[in-house]
Amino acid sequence: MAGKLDIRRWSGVLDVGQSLSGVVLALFLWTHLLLVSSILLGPEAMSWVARNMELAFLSDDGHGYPWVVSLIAIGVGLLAAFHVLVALHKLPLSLRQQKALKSQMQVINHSDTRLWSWQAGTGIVILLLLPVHLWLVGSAPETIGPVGSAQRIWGEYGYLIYLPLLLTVELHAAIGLYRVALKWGAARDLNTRARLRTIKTVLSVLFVGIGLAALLAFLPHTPA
């Protein structure tokens, strides 16, 4: 009995980290990509807010401290590996527990599981890009700006990663936070479930025309 009520345990805590790590995550995703979508405001706007996210007010030059945007990138790289780490508990690791969820999914056919299925599915795709987007920016902050931003997505043919990983971490993070508000307790009847989904929808929707605008509005930038 002391087993089973430690694995509970240890279960719990593992939800609280997953739920709490994949919010933080989520929020700064929203967050960073509104201050990459400063280029839709022109060069100079999103100018501005690359010397200030590398704390150039507080330099006596105005150039900043382009390592911080490396330690930014270390500590998402470290929130994301825990997100995953907690999160391989509730995934169907072995072939037999693979097989056991897609019988359940032809049998029953529910909009929620299906969800969890897409939750998981970009989850892989992000566990294989983000590492990549991570070292572009960290290793090369100085760069990060019109012209070096555009030069890196389209000179350098970072929009294969970008494009994909856009795609997959909106819809993540969008189906996660749903996901999250039912666990603990946000929906209490299927009208309250049906506007979550709605919600859910339109910040994927946003977001994800958001993150395009952006890339596009690279494109001028880009060095012949």
Ligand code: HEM
Contents of the next structure:
Amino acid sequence: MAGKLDIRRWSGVLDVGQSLSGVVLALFLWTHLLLVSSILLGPEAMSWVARNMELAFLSDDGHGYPWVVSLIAIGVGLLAAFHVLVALHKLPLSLRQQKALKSQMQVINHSDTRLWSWQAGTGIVILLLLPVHLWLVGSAPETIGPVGSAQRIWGEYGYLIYLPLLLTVELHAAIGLYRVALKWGAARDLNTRARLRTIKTVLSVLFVGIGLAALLAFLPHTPA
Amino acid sequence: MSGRILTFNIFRYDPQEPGDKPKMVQYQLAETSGMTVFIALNRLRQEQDPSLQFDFVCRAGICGSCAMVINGFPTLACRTLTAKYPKGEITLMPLPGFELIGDLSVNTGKFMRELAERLQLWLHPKGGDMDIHRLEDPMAPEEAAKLYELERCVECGVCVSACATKQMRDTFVGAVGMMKIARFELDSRDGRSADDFYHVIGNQDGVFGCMTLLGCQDNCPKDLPHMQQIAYLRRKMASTLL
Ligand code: HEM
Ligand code: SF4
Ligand code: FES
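Right, and the form predicted in complex with protoporphyrin IX containing FE of this protein, after the form predicted alone?
In what comes next, the whole complex appears, and the chain from above leads the way.
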């Protein structure tokens, strides 16, 4: 009776959707971070990346189409919105559930449960910060570049958003991928699981490091 | 490490006694060699406080009665040596998530029975064949070994109380339920199809509600392979969507 999609099957679809949306968001996140950190190679490198993201090579005047960036921002926003809606199933929404989680974590010492509570907590913070970031960039795509971005980050206090967003999203994504791997059975034994956990931590630290370096690299380009 | 004085902090509360309030009570006991938490509890009850309630039957890790939270880890008291704790301090709490009978004693039996009825945790022979005189088909040794691996569960309830998902969502079946479903899913004699199992656990209260926190895997005193089996069930259930 394969292929029958009645209402009872939704929780399966949602669970697969949670994993897929999470994985796509995480892959986007890391690609995005690597592209932005082209600033570490100098302003020319970043301008080149920004031009190509706007598909400058397709336009006659070489200015490209900044709205492509807006489209990407909208796409990421939609994907994140879906991801959050599914996640709401899992978060302790009622006071009773929050109390149960708190008392459980007090009585029982379990590190992967603590990891999950970090994932849930960082998820909430991302929920607040991501829309601001998407709006700032999506509404002014033409300003992306060494000077425009530096102005946004350091001249207009964007770092107040970017620093916490970087920290939370890099924790959230790496823990999330670790969990996706375990929940669908990528770890055949407990040693593999331990290895995946180490990789998860390395990824978080690595990307937070690259992200911090990139943010600092914008500082000298801030217009006076 | 005999000769030490152990300090026990034990959760005490009798819901039957009007006016009683949950509290932690401290006891001291001289350690003897090879002492388990189970032996210590019996000594405490015999020598210091006859009202102390806790469960045990086999004292050998087989019956699953003596599970409790020992210094933050839910496990079997009869298989936990006091020598494991260099500071000599041992805190005992009842398993969370079960009906409390009193002190360290919880009603896991009631939970397991309701679970078995709800998930129909017994063999449903192929074609509804209920003829008990018919010889069963032989089973390949590899299959029997796989089933036996899951049959080792002693229904202690540790995986249920170690699961934060279960604590947040009362109706969640918990790892023990899924392990038992996996056991019948793997059994070639069982007539239920993946679709049938989907109706029982293909929902937020079943495998799709599991958040893979793996408290079950990390605490099961029988080291059952929860991580692999639950992932297997999840893939199996997800594959019925296609
Ligand atoms: C763009 C940034 C985001 C990325 C890269 C991301 C990535 C991921 C990944 C890979 C997972 C694991 C999926 C799974 O368990 O199947 C996950 C789970 C989760 N995400 Fe996100 N996520 C993001 C944004 C958010 C936001 C804004 C929230 C807001 C509440 C959120 C809440 C959650 C929760 C609660 C889970 C755990 C679900 C569970 O335990 O089953 N995420 N995320
Ligand atoms: S699966 Fe392990 S922890 Fe769960 S009830 Fe069985 S023996 Fe206890
Ligand atoms: S008394 Fe039977 S398992 Fe501990």
